[in-house]
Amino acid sequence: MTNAEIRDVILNILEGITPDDDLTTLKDDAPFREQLELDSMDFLDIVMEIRKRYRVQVPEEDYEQLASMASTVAYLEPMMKDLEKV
């Protein structure tokens, strides 16, 4: 997967978790929690959805690396580079 495809995957997951938020204005470098109405359970839902769809394990100590779109894509890119988009 390319960085753009990973970004699309994350947007798709966020769309399912926060359907009322306008994701078109999402800034890549700003934390998700500052831009969206996410609580800790929503964040866990993102992690679980990544694992369910792509079998990518994100250890709890790495959760802080998923704070923004840019950091999430950078973190996932090495793990998802050889995967097909679902």
Given for the second form:
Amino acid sequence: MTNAEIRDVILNILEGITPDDDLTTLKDDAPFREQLELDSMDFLDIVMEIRKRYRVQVPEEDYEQLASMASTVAYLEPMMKDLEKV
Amino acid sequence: MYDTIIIGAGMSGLAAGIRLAYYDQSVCILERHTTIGGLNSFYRLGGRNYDVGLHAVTNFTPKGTKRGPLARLLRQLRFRWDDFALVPQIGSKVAFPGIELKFNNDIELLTSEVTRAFPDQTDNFLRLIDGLIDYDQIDEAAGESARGIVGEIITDPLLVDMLLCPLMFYGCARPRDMDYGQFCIMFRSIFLEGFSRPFAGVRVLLKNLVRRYRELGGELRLRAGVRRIVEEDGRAVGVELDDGTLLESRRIFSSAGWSETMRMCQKSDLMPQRASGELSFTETISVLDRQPADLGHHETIIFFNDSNEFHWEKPDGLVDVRSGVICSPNNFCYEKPLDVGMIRVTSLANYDRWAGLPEERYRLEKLAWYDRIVDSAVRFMPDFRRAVTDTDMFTPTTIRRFTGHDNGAVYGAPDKQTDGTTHLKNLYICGTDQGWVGIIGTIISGIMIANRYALREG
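If the structure you just shared is the form predicted on its own, then what does the corresponding form predicted together with the partner chain look like?
Once more the chain from above appears, this time first in line as the rest of the complex follows.
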């Protein structure tokens, strides 16, 4: 997967979690927490969705890496670059 | 072998089931009753739809709100706001002799009413709101007395009782006083967020939950009461149903209530004993030949009490008619009116007294108390008695039958197990006795327990 594809995956996960939100204005460098008011339960969901779809495990101590779109893609790149997008 | 067995197909069990099934667990929900919903159910009688339990969905926040329990549960269960189609209330009030406090889903109204009726308490009321604990920090306040803390801020005891009255009626398992954490939850859910109802009633929520659960591959068995939790070496390994069927599972969630669940376990010294709740209700349902508004009744809900002191305790007699809750499902801001006008009146009642009646007496007492309850209610609203075309009534024994809760205790045990753990390391409590009450609260309870004990561990 390219970084653009990883970004699409995350965007798709966020769309599932917040179907009422408009994500087209999402800023990659700003925290999800502020833009979408995600809470700890939602971050657990992002992690669970990644695991469900790609069998990629994000350990709890790394959750802080998922703060924004940019940091999430950077963190996941080494784990997901060799996977095919589904 | 299931990953998780859930005892009880109420709001919390269904919500937990959705979370687990969504993440590909094999889940089975076991319900003793013939229908889903538990405390919050519905039935059809004489061609009409009736709701049980739900007067209003609390925790209402408008579409687009990102914070609060409603927004959280929509995200966690992958629903859109429109799926629940919640319609806000018109307006409600607390009515004591000669004094009223109106409120709606905007706290400004209640604040101005407090200022009008209790001019010297305005600042205290605002301080009370400022000091409310946030939902995520409720554990910190466990065990503290709401009467103690609120009574130090609000110096007029009448205002304290007028604020406690609706919060206790809608979510207090303890007689006379309220846990301060619970007070904060209820204050937020009722006064800061608010009341709402789907046009078609509670069934909209239940049907959405059960449909989602089944779409995700969850299994639901009705008429499947759990007789016993099967244990091995301090772990639950499965359940035995009333008909003797054995089902194996890696973990068990029970929404049956604390004492009720403990009785399913083997007796052991490790088993924590805890008192069951004892606060139960009767509810009269009056079907009208017109809309309540045509009788001049516009309030969504009226919490009434006929003296300056509010008594929140199990009555000695069958029913305590001094106080009550009058709800009209018609009085929400719908686009078109409901087909049938209805008034429901809820009163505190004594389970033992009702359960001890022989069948014929039970029927007669229901008729007699219907009249007394309605007579009491019409002191606080326009007299609707001439407009009644049909009536129904449920009692604590009805609640016992629907929920399985000891004593028909609507809000369960006075002491809650907020972390959901039990003496068995893979048996957890969710729902009423975990601590969150109200429709939205109990759904959140199921979600929280599922996240913490079945998903995070991977």
